[in-house]
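There is one chain below, alone, in structure tokens, taken in the form predicted on its own.
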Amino acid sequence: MTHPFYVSRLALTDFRNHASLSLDFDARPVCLFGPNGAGKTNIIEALTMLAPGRGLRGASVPELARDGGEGRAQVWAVSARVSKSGEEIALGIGAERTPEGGIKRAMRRDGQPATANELGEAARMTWLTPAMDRLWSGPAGDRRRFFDRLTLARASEHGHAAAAYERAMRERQRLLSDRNFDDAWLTGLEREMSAHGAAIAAARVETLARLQEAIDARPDGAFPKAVLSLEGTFEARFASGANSADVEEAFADLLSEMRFRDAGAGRALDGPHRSDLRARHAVKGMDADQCSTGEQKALLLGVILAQARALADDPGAGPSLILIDEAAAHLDAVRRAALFDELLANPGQAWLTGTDESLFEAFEARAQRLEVRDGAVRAV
């Protein structure tokens, strides 16, 4: 039997517009409603700070603090208790002052210092925001970051590989920009890039395979099926059956060959940092970026729902939270009710925001409703 996965308690201290907030929950979906600017999205963002990375808005540590009227950044804290596989896990993250007067991020799991990966493994999650409604027709970088978050939810080591790749790439470009073509130094950095780049590409290909399988297994309904593909040289090599050693070698050779070109361009023109995620509407046979806004949102929701199923079926992952900011945007009443039914069937808890309580009527008593107004939260 699969136990529900949910947040049973969430507490915020000096986070965004919330000075002090402590809430208890059961396993039902959580619906936050209230006027724009009340702090609904801030609560969702607080949860995403428990995932690897910089959260829903990509904010820096100081930006997350409540000003407090003193004109300087304050420390902040987010703590949560999650129920997973029938057990309770305490998670916490916040900003602490250093002896030198700076600010650093601190993380804990069950009262002990923890890494971002350890928090992420305990609280896997996927989120959607209104800014992502046009994901399929927007910049490739947005789709790449979106898909990397999906990959990170399945494979926590993906974040380490991406960070190491970026560091090596920046150092290589610094040398090239300075016209420093020290072969030994550059070769070492290019070997780092190729090793981590191959790991990134391999993880993406594995995620895509699992995700597409889950999409194909979904019943036809309100959310159309997408046919996904990764456009990237090294992802294509893995998809065609190449092994990691061969991909690494090919990437390292290419980087070495293209040093002068990359020096002139001011950036590396090849690698997984240039890859793209593409989608087609399976029934219409139409590229997602050519679909209507409503269809694009429905395709994206179908991907998110399939991702939750893929994680739940993966013994190495398990159920995940689904967070949807402004959940009703571009959804008619029929699709909204269908979304709620699918979220209720997911073993991981859903968190949704909206401006009006009536948007969540289809849940009836199957969800928890909380009104957010001026930084205060009231159960209704």
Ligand SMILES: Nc1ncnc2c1ncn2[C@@H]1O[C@H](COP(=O)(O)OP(=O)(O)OP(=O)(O)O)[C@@H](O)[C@H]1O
The other form holds:
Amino acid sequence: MTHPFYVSRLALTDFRNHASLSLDFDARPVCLFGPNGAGKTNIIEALTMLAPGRGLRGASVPELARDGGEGRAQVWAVSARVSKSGEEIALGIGAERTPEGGIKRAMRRDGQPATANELGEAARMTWLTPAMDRLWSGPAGDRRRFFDRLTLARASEHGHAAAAYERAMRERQRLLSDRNFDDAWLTGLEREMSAHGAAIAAARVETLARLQEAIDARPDGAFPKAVLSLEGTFEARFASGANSADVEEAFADLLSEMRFRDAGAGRALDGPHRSDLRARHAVKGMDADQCSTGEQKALLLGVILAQARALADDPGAGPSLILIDEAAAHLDAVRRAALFDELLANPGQAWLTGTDESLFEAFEARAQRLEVRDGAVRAV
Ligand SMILES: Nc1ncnc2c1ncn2[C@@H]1O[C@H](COP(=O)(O)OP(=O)(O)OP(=O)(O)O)[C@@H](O)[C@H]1O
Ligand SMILES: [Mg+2]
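Given the form predicted on its own above, produce the structure of the same protein in the form predicted in complex with this ligand.
Full assembly next; the chain just shown is listed first.
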């Protein structure tokens, strides 16, 4: 069992409840255990800051700074060294003080300023948290964001398209709410929305195809196979064979037709920002939201394990970390042991948390264990 991709060092400075922490790791799974409030999830969150976006809690930059009672630190830093097929890459993200005395987010790769995509490509990862236990039955927006993260891990340009789409959509809505129906201006924005929107939908459809293939290739076992589908006007067009130009055209026409209705609604009523991800339990033939809590979790784990497989098999991507906060929640001992076996087989390192060391017994010596207590960490 070798993991060609793993975090070999993680250092935190004034990040959440961790004043200063520096830890070294080998390639085996990392199990963090300790009492509630010790700082386990914060360590996982620190790693997720290396991925594009706002990490597993969606926190703002100032929230992440340590609040030590004596006042809140404003600057914080997460630095990591990752080992990729023997090559070491140094990654860092944090809030830094500017010469003018302000605070700004800064990212580095091997000591040089880097973009979120450059960091993300060096540290691909997927995570699962207790908040996602309600993913299948909760709001569509959560599923869409989850799926967009899966897409972003495969195709980092998805982030640019999403940001450009949002910008054009906001601008259009501003005009519409001012009752400014300037045709040339609106048409320009709608062209932008439809170009980026079509790119977003196409990237999602591609992610879904690869993910479903990886799910279907999984052995039957502890994690039931999901049949995934995307609900969205434009994803559906791609799925039925339309090309980008057709989808763009159709979207631009629709936006133009919908101006008055969108003005009244205060938002664009259709577009990829409204799409949803659906899942069905393949064997039971039941929608995921009708399955038990444990079954829903097992379905989601199957998706996450398949995502790691799909990334590993994609020459444009590669191995990825799998982070599981509260690894034991809703999983019986048999499923937990099956999960550990799958994590050991993934070419990227796994990170898990739990309150009790005994949860990780089935790993035997195949994992490293660290006890987290009051923001201090001790290898055991
Ligand atoms: N910005 C911050 N500064 C200081 N402490 C913080 C900050 N944000 C959160 N905390 C605290 O960090 C502590 C550890 O949180 P964390 O979520 O990592 O705990 P945990 O070990 O995962 O616990 P549990 O087992 O309950 O999930 C909490 O007491 C939380 O209030
Ligand atoms: Mg926690």
